[in-house]
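What follows is a single chain, given as structure tokens, in the form predicted alone.
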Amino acid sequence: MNQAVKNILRFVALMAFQVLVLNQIEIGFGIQLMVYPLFIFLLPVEMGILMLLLLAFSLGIVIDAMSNTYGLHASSLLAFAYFRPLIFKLTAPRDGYDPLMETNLHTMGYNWFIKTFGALLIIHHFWFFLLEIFKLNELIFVLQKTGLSVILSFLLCLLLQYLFLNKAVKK
């Protein structure tokens, strides 16, 4: 299937399944599963960051426009993408990345992926908590969301992966 058009599909999906399906689930201790962070993790390592920018930007403005969230989806996803070139530097293989190959569970291994995907929803999650809750007097509450939503939204990211990239590997 051709890059732009798996983008394309993900983009929607992922979108999709944030909005009707997450958004509406209500776990308590302010746990939120956010997904759709994995759009922009998935996208090629040799992609600029204007476009990372650009792409978070379009992808976080639909979710809050369908949300209501008046921005957190898109600022917590451009710094998530902002982050994404220091992290994959950062947690680079010896040899480097292949630039055709896609950067995913299957294909990078458990560790890089725990790694670079952790750090990088840490961050995410992080900042979409302190802007909503805009009190440095609840910096405790903020850390406990964001420590058990990554958690839950990490794990949810794993079985995505396993569904439905495990049979794109293979191939």
Second form
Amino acid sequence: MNQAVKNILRFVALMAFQVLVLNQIEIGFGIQLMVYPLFIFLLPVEMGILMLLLLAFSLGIVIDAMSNTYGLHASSLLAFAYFRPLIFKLTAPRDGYDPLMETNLHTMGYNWFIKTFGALLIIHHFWFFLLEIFKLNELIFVLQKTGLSVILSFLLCLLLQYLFLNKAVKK
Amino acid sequence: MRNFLAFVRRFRVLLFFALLQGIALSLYFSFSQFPRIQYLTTASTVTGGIMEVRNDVTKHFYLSKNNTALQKENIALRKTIPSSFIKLNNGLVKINDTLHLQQYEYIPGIIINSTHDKRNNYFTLNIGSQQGVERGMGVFSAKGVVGVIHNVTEHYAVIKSCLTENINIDIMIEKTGLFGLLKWNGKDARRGTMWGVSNDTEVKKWSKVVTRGGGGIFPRGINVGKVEKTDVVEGKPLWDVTIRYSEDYRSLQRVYVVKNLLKIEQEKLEELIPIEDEQ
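Having seen the form predicted alone, could you now give me the structure of the form predicted together with the partner chain?
Below is the entire complex, every chain and molecule, led by the chain shown above.
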């Protein structure tokens, strides 16, 4: 399938899943499931950062409009997109990234995915809950929400990739 | 000039990031005060429409519970209609008097979207200005108070619910008449707090808390909840009164919007209070 079409479909699907399903689920302990950062993460490696930021902003603002959060998702997804190239550079394999390959769980392996996506997801969730609560004397509560939500969101993202992404053919 | 352009080119990523971040954050922090940008909420026609379709599916999850609540309300109302009374004295004649004037009207509505675990939670209603809803009207359900209308479009409205930090509804303890403001601590969807009760008064556990009817937003005596416990506020002569809400906002669907027919009259009168008395 064409790269652009694939990404547009992914945009719509992740947005709908987040707004129509995940926003309605309440687990308690302040846990909130967020999987839409996966869209920004799976974009091609060589994509320019300006384009990344623009896409992040638009996806965030659409989700905001449908969950009455007025810019909260947009802000934290922008942070996710801004830090993506930096983290990618830190965790790059020895001979660099293959520009033709998609950087998902199957192509890059568990170790790389847990390090890279985990770090970015922690930044995203921490930013989100910090802004949402916006009180320094409740920092413990922010950390509790971040810690618990990151674990569950991460597992859900793993599951989504297992279900919907084709396994790469090993050369 | 060339230096400036070089600067912009060098830091273009950071500048662009800061620009978009600025837009997002200014939206976020200004919205709770000034609901200007209506198309960015679930009150807009597109997203409101989507939420309505979703609600068509999920409303059935709580159907039996809601039906029971409506049935109970019906029984309470049925008790008051003439056919459930026995005539004791046939000699009495009913005279249409001018002693009672209708002050409140109620507009029925259905909540089609809501959140409960955020710091400030807003509910979306399926009725709007076409049905007579206006900003600042009160909303309640069969079991208790729900919130205040925050934002209205032609077909939808957004409620600032009792699950927002500064909801500030005038409430009082029914028996003693002590009054205060309703607040929410941002965590527990079953409990709110009553602010402004002086600690030299006695607040009994499990006494009923109702709306006070100040400001003309709600009629007097709509249920809010019951006093669960009182704590000491450090450094202030106040009780921190925890209220257990009578309504479970997580499965709430059918609500009524309060239309106060005498609101303009009350507002005109209260405008005459001299301003220098306030601090």
